[in-house]
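Consider the single chain below, provided in C-alpha cells and representing the form predicted on its own.
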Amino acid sequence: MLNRFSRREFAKLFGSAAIVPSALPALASVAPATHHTAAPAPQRFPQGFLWGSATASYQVEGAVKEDGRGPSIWDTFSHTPGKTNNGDTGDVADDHYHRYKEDVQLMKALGLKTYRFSVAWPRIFPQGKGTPNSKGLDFYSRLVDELLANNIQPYCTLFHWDLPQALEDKGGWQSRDTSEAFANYAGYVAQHLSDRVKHFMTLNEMRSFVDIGYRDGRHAPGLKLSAGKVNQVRHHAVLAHGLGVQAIRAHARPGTRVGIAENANSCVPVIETPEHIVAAAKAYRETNAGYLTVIMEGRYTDAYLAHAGADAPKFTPEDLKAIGSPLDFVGINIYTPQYVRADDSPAGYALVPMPASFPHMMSSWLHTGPEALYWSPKLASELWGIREIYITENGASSSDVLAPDGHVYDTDRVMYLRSYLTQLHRAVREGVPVKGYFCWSLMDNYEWADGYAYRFGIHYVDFKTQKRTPKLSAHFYREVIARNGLA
C-alpha cells in the first residue's frame, strides 16, 4: 500500500508550482484478497446517490428552424455533402422538442433521479449574442417544469457543441470574442433558470470539439488548423469555461452549483502496482494539461508549454485566474481507458497502445476498459482534492436491432454497463467522492458525423415513426436504480 503523499513528494513528482491539496489521499494499490466463507456484501451505492441519464440538444431536439432558433455549426456541417454518414442531419433527430413530455415519462419509468440536458445556444441567441429569443428559453423552462413535476432533478449543460453559426462566421473558437459571448449567454440562461435548476455545467467535452472539430476536421466546423492555432482554440475554450463560471455566479440564484463535463483522458495503470499507479497519476495530470488540469490548477503545466514551444497559446494572468475559478463539482465523461506504464523517461510514464484485438463496442474507438470508471475519478479526486464528482457520461454503442418479438436484446450493452458500474462501486466503496452517474444515452440519437448508424441509447428509436422502445439495457438500468446497486 502506498503511503499518503507528502507535499515534498508531490512537488518532486509534479513540480513545485503544482497545486497541492491540503490533504492528498493515498494512491493505493490493491490489497490482497482475504479468503473467507461469508457471502459477499451487496454492491449497493450510498443513500442519495443520483442515478441519471443524459442527452444533448442537437442530438435529440430536431425543430432546427422553429421558434426563432438560429443555425448552428452542426446544421451547416451536416448539410455539407460528404461530411456525415449517409448525409444524415439533426433536422428531426428524436423530435424531442415536440415529444419532451413523452421522453420525461421514459425517465420516470426508469426511476431516474436526475436528467442531464443541454441548452442549444442558437435557440437562446440566434446570432450568438445580442437580443435573446424568448421562445427558445421558454422551451427549456417547460422542460424543467416537466422534469420537476415528475420528481427528476434537472442538470443543465450550457454548451454541447452547437455553436451559433453567426459566431463561427466571425472566427468561432479561434476568436476570444466567442469566449466572452459564451459568458454572456451562460449568465443569461442561469439568471432565468436557476430558480429551478440548481446544477449548471459550462462546456461539454472541450477535448472533443476542439481536437476533432478544429484539428482533425471530422466534426463541425470541419477545420484542420495548425498546431499553434489549435492551441489558441483550446485556450479560448477553457477561458470560456472560466468566464462562464464567473457569469453564472454573478447572475444565478443563491445556492446554484457550477461545474463542467469534460472527457478527461482516463489514465489507468496497466498493472496495479505502486510504480504504475504513480505513473498513471503523472499521466493523468499531463495528458489533460490543456483542459482539466489548467482548470483545476489555474496554470498550464511546464511540460505542456515546453512541448508546445513556439505554438504555445497566448494568454494573460487574468485569463488563468478566470480559468481556475473554483468549482462546486466536476463532471467526467468516461468511455474507454488509456493504459499507462512506468518508464525511465523524464516524464516518468509511457502510454501503452492497444492491440487491434482489444475488445470494443460497435464504435471502433470505444474500447471496453471498465477500470476507467474506477481510476479516472480516483486520480482526479486525489490529484486536485475534488470533493464532488459526477460521471456525466458513460455508455456504449451497439448493433441494436428489433427482434421478431419487438424487443431489443442488447446483451453487450448490459455487459458493458454491469462491468463499468462494478468498477464505479469499487471507487465509491473506497471513498472516491462520486455522487451520481448519468448513463449515455436515454435514447438512440444523432451520433454526430456517424449520423444514425451507431446507437447509444437504452431506448430504441425508430427514426421513421419516432416510436421509443425500452431495450434490455433499460430494464437492467431500471433494476440498478431500484436496488441502488448491482446486487
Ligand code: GBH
The other form holds:
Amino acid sequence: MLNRFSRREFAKLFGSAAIVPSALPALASVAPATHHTAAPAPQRFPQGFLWGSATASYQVEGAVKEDGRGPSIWDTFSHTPGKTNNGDTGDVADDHYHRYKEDVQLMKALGLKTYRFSVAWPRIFPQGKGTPNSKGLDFYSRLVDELLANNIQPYCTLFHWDLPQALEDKGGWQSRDTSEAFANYAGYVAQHLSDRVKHFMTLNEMRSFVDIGYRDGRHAPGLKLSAGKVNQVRHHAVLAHGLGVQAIRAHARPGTRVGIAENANSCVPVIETPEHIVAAAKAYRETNAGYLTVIMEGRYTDAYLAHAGADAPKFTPEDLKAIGSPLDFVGINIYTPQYVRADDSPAGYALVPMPASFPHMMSSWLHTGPEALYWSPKLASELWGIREIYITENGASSSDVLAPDGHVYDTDRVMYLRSYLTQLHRAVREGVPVKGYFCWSLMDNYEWADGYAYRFGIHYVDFKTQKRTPKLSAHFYREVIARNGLA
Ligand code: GBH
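Write the structure block of the form predicted together with the named molecule for the protein whose form predicted on its own appears above.
Let's see the whole complex now, leading with the same chain.
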C-alpha cells in the first residue's frame, strides 16, 4: 500500500516550489527499514534519540508573588469566579519554584536526556517590558545549572500562555505592540541563557491560546472576539514568533537553535490509501494555515485569505518575511488525530467528525488515535522539507488513584504511550526526521481551566503534601529510555 506520495504528486497538488522544497531530504530517506542504518534493531530508536519530558511555568511553578514576579493573565483569569474547575488556580501548583532540585532528581531517575520547561515572561519583565527583574532570571539560571549538572539538556520555551497582565491591559495579543514586546523579552532571555541553553522555542501552541483564549473565552483572557479580531490576534501571534526568532538570533550565542512548539491539527487519513493520504496532506496544510503553514511558507494560503474575506488580518510584506524566518527545528505537540477523507469538493478533502463512541482518555477531547504520532511529523516533513522535528508534547490524562500499596497503576496511560510510541517508531524507521520526544508531563500539574482534577503526569502529585510518586507509566517510560525502544 502506498503510504507516502511522490515529489511529482506534491508538485501537481500544490504547484508552488515553496512547498516542494528542492531538498526534500525526508522523501529521499524514506526508505525501507533495512536501508536505514541509524535504527539497528526492530523497535529501537536511532542512537542519540532524545527522550524528554515537558512542563510549563504557570502549570508547575507556584510562587506567583515571589521574587518580583508580576501578575499574568492566568492569575487574573483563574481568580475570576466560575472560570476554572473547582476555582483552582496556579498559586501553588507543584511548588516547583522551590522544589526544582527534587524534580530534577525525578528526571534523573527516569534517565531523561532532556527537559522542556517554559520561562514565565512576568518573572523576567513584570510589566511585560521595561526594566528586567534579575531575580526572575536567576531562577531559570539555577534550574538550567541543576539540569546540566545532572546531564539533562535544557529545552526552553519562551511563552506558554502566561502573558503579563500589564500587556493584556493594553490590548494583549490584539495589539501589535505585544508581538514586539515578546521579541524584546525573547532576545533578553536568549542573551542571558544561551551560554548554557542551546535550544529555544518561541511560542507554545498558538492555536490553543488564540482560539480558546480570544475566540472561545474558555482560557485566559476569556474573550469571545469577532472573527476579524481573532484573525488579527492570530497574526500577532505568528508575528511574535517571527520577530522572536530574529531577536533570538541577534542576541544569542552563535550555534543557538531556534524553533517553535505548535499543536498542529494532526491530520490522519481515514484509510491509508493514496487518495485519502493526499487529502490528509491538503488538510494538514489548510487547517494549519494561520499557524504552522504561514510560518513554514511565509505566506497565508489563498484559501485561508479567501475564507477570511473581509475579516482577513492586516499585515505587511515585512511581517510575512519575519514570520517565515527559517527555523532550525520544528516542535509539534500531538495528542489527538483529526481524521480526513478525500472529497469531491474543490478543497479535495473533508474532516471526519469523531463518533461519540470513539475512545478517549479522562479529558473528553483527548481521543486516542496513535497514528497521529506517525502522520503529523510525516506530513509536516514532506510538505515543508523539515529536517529536524521534535514531538514537544504527547501524553494523556487518566483518573489516577493511589492504590493501598502506594502505587498508581495507570494502565490506560501506559497503553496510550505504548501505542503512540509504536507509531512514532514507525515514522522514525521510515526516515521521518524526528529527533526527540517529550512526554507531557513530568508530573501532575495545573491543567488550566480543568484545574487539578485532570492529571497528565507520569509522577503522581499529592497536592496537599507535594509528595511525588512515580506512576506505572514512569516505570514504563524509564524502561523505554533505558533500552532506547519498545522491545
Ligand atoms: C497542551 O494542550 C498544552 O500545551 C499543555 O499546557 C496542556 O497541559 C496539555 O496539552 C494537556 O492538555 O476545553 O474542550 O476546548 C493540548 C491541546 C488544546 C487540548 C485545548 C485541550 C481544550 C479542550 N489542548 N484543548 S476544550
